[in-house]
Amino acid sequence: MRRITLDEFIIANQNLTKNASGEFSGLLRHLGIASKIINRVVNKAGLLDILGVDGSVNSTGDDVQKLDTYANDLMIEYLKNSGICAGVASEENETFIDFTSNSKIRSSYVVVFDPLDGSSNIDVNISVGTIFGIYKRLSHEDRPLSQNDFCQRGNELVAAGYVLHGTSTMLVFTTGDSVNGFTYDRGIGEFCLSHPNMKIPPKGKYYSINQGYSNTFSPNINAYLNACASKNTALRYIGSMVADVHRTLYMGGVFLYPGTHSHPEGKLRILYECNPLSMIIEQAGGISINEKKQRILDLDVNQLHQKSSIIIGSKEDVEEVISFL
């Protein structure tokens, strides 16, 4: 049976998306093409001498991998040259980038992204991913972009997705009505629909957390971890949020990244990681909250690199964590 390609799916379903336009559909398709290019680079990283750190740190103090820089530059250049993106904000850049200084660009949409989540895993050939979200800009198309165009609540996202570069390459995205997964077929060079209308199981067998930091977690989180141990609940942790959340989406369970003594508010970026993945999990039937039991998608965003804790996954598993908070 012939598979439906990403382009065919987007065109066939664009009328189902609220306020969708050819511009919005084109932007989704261009993100798919950029993902193919990043996938090619990831697969050849060892041959292109872009493994390891580049010696710099990003705006939030993390060591920057060479592949981070490469993927970030590639995403920015491609989205700029697409002519249908007003601007971008990236985890790797301190501020946003406005493309509208080019008089030919009058787009209604901006893109936020983490170009390569879990990039330190590349050196040891473990799955990494790209996360993206699309917002409709708040400013008028005839005016320059402002930070407010990007610092929007997650419930204002018009689309969110991720690309998992693993044993196979998958693009998973939602425009607010369902979650669909596409597997990259290298033979034809296309993403093809392989996981339509994805739903997260209401309960899973796994929990995912960096338990090595448990002595820095709150007593409430540790009480939950002790409960997991008493029930012999299996721990699975990859260290790449995309990979861990993808497994949780597919198999059920819960992913936790709580606050610590040194980072009580958490370490994950709301714009680039928490909001897009929360939109996907919620559309698939799951729950995403922070350690204060607040819905991630309802959080006010005041800074481009604002951080949060996150507890995300199957409805029953997240509700169990809530009972300990």
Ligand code: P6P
Given for the second form:
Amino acid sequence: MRRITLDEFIIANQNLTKNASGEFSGLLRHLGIASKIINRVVNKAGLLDILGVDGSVNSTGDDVQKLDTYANDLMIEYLKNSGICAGVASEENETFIDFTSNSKIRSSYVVVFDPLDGSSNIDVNISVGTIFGIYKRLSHEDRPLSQNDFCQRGNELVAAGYVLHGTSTMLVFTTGDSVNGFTYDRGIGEFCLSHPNMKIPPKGKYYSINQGYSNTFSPNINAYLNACASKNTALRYIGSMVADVHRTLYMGGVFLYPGTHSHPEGKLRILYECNPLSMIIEQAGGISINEKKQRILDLDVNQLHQKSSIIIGSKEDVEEVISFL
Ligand code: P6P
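With the form predicted alone done, generate the form predicted together with this ligand in the same format.
To see the whole picture, the full complex is given below, headed by that same chain.
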């Protein structure tokens, strides 16, 4: 049986979601187009002299990979030219970008994204991905955007998703009622529904953490790690959050990035890493909290690049971690 495409799915469900506007559906479609173009370049990066660092450092101190810059520029261009996005906030940009200031754009939505999460893995051909979240703007459509349009709690997201460039390329997103996965079919150039209504197993067999920092984790986290070791629990850690969380969604388990000496509040950014992935995992039946046991989606966001610790995954696995906190 023919699989339905992303466009067909969006149109078929446009009447079901609370954001039924065609504008919102158009935004999802444009994110799909930008992802296909990023995918084309990611898949032949070694042939394009587009690997490696471009010599700059981003707003959170990470070396910017050439492909980061490419993916970032592309996401900004496609979302701006869509005419249905009021502005964006990206990991790669210090401040947000207001598309309305010099054009007729009067969109109700803004998009936050990490254009290529895990990009330090690009040169060694390990999975990377784009993470995005969509909010309704708070400011009036006749007014310029402000930082408040972006610094919204995760539970205000109207949609969240990611595109994972791995052995296959998958787009996984939710609009708040279910999580659906689409696999990219290069033969027809379309994302096709391959994983409808994804649910995270209540418990998995992997925990995922950069154990190399264990001498800087809290005693509670180390007590949990010792318990994992005593049960010979398997560890899987890719160093690309989008890939580690996707495996956790699909197979169950828990991903942890606790506070460390270099990142006491945690390293991962709330706006465009923790919140979108937390919405996905919660919609799939999982839990996502910080090391203080606060729900990630409830955290106040005061800065675009604000960081948090995160413990995200299967209900039973996260509850086990909570028992050590
Ligand atoms: P560490 C990638 O740079 C990233 O932002 C996430 O994708 C990933 O989970 C994390 O950092 C890896 O950090 O400190 O383990 O190298």
